[in-house]
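First comes one chain, alone, set out as structure tokens in the form predicted alone.
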Amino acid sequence: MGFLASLSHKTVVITGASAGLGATLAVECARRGARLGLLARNAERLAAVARECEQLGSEVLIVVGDVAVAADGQRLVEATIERFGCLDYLVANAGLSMWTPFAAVEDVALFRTLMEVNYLGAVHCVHPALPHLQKSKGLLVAISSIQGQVGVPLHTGYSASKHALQGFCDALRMEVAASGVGVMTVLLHWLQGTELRQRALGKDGKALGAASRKHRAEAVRLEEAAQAIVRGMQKRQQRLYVPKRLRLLALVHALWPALAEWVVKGKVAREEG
């Protein structure tokens, strides 16, 4: 019960909560009684996640709107506060990706959109969340990825834009500390379950959407992923890897970079064959 009282009454704002890992994470905060400011462009599957989760008992309030807009970040913010008086914790987890060689983009200006996106996304809506934050000395929970340590081939964008936002995280972690505020990065392998491959940009900067390859068994579940998340969150972890053993990788890339690499290039090359 403890666990399931830390969430009673918090105020919880997830992005990109429509769909995927948003949705779950949507359905878990929920289920221990968070009140829910959820953010996505889709408002019809958005109305559907709130309504599973109202189902549960919560509270929720959703916004209709684009991270890489910066006024939709901070209309986001003025509505849970209008709603519920309080911000508890901010997860950023909207997200794109790409799948392609870099030699083959047609289109640099796909970097500008994942950037945009998946770093100033995330910037957008903290911002105008911090003085709220610091008030209720809440936790940022920025939904990253491994990538945003250890480079991976055909993601060349991705993870730049993911290194974006785990330096912005370390960072903003020490700027803060003293108020109260913490932050935590979440370090994800591949998911099952999600759109991210299907949305995921190709060398002409459109989504794959068929044409992408599915997940190879070892990807894990966004059940589990959304469980792992909420238990960091109350422990107020720093860095939490999911799976646990992404810790090893991110180990060996900063004592033996080359076999890291070696490791990184034989899974790519699986996940293309």
Ligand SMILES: NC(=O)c1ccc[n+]([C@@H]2O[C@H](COP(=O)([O-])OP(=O)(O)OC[C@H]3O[C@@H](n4cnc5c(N)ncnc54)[C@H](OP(=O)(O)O)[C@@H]3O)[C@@H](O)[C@H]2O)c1
Contents of the next structure:
Amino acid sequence: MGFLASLSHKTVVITGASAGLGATLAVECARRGARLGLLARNAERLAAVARECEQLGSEVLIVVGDVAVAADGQRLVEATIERFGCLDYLVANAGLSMWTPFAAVEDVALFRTLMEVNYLGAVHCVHPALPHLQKSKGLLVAISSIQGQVGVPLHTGYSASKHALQGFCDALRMEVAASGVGVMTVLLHWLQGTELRQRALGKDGKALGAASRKHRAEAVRLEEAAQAIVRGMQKRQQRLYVPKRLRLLALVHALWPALAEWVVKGKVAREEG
Ligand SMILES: NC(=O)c1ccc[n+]([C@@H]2O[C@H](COP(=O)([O-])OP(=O)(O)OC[C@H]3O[C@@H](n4cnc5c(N)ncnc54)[C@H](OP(=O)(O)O)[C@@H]3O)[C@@H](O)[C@H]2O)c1
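If the structure you just shared is the form predicted alone, then what does the corresponding form predicted in complex with the ligand look like?
Entire complex below, previous chain first.
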């Protein structure tokens, strides 16, 4: 049982837990005995994920809320402390994407929405959680993307919001290290089987839905990503690349940005084709 027991009696809060990676992570944590605080806007889907976790023996609190609303982040943390008395891991996972050339964007409000969900959405939860993470010497886990380090065409606003999240986490890590709090950012490649692409905002600021592109085979399986993240949490890694080879792109980008951009442009062109 060794590794599987690693989250027993730990309280893990996950935002964006009603679908995709957040839901899969919740189940992975439940398997390892964690107590869970789960937030998303869709109450029904959140309840279904909670039931699955409870069937695995986990105690689960659900909070229906929107990370773009600061008061909802506060409510999530307060409810967690009231129910479980502590908070060991905060996983800021809720996210929203886009898929359109910048020149085609009809209303720049789209950029505000992406910042409010992907960047401020994390800040809204981290701020109330920090004193509790300091008490538990816990870990903030920010679910980012390789786009937090390397820009990707057709994703200007998404890349910018993930860069903001990365900068926030890198600065915070240094501030809070002395109090025993860890900060881990997860830089992901494309994932298979999530709804991020259908929900991604198009040029008119509306979700792409059926018009969205399907992922190619190289995209990472959800379970594989969730297991890598839980392992990273256990090791309190600073930066986790999923898959690991993504680190190479980050390295090339630091040393030879033009080469990295050539690689990225080619990949996006193939996804478009
Ligand atoms: N899929 C990929 O290829 C990929 C690649 C790199 C990084 N990521 C990152 O992984 C994370 C999870 O994405 P995913 O692929 O699992 O996407 P997903 O399938 O679309 O799930 C997104 C989750 O976030 C929740 N959410 C969205 N907006 C929210 C808001 N304003 N307040 C609260 N919850 C909100 C959604 O639930 P409700 O609608 O119920 O609120 C849902 O549970 C994101 O941060 C994303 O940027 C994904």
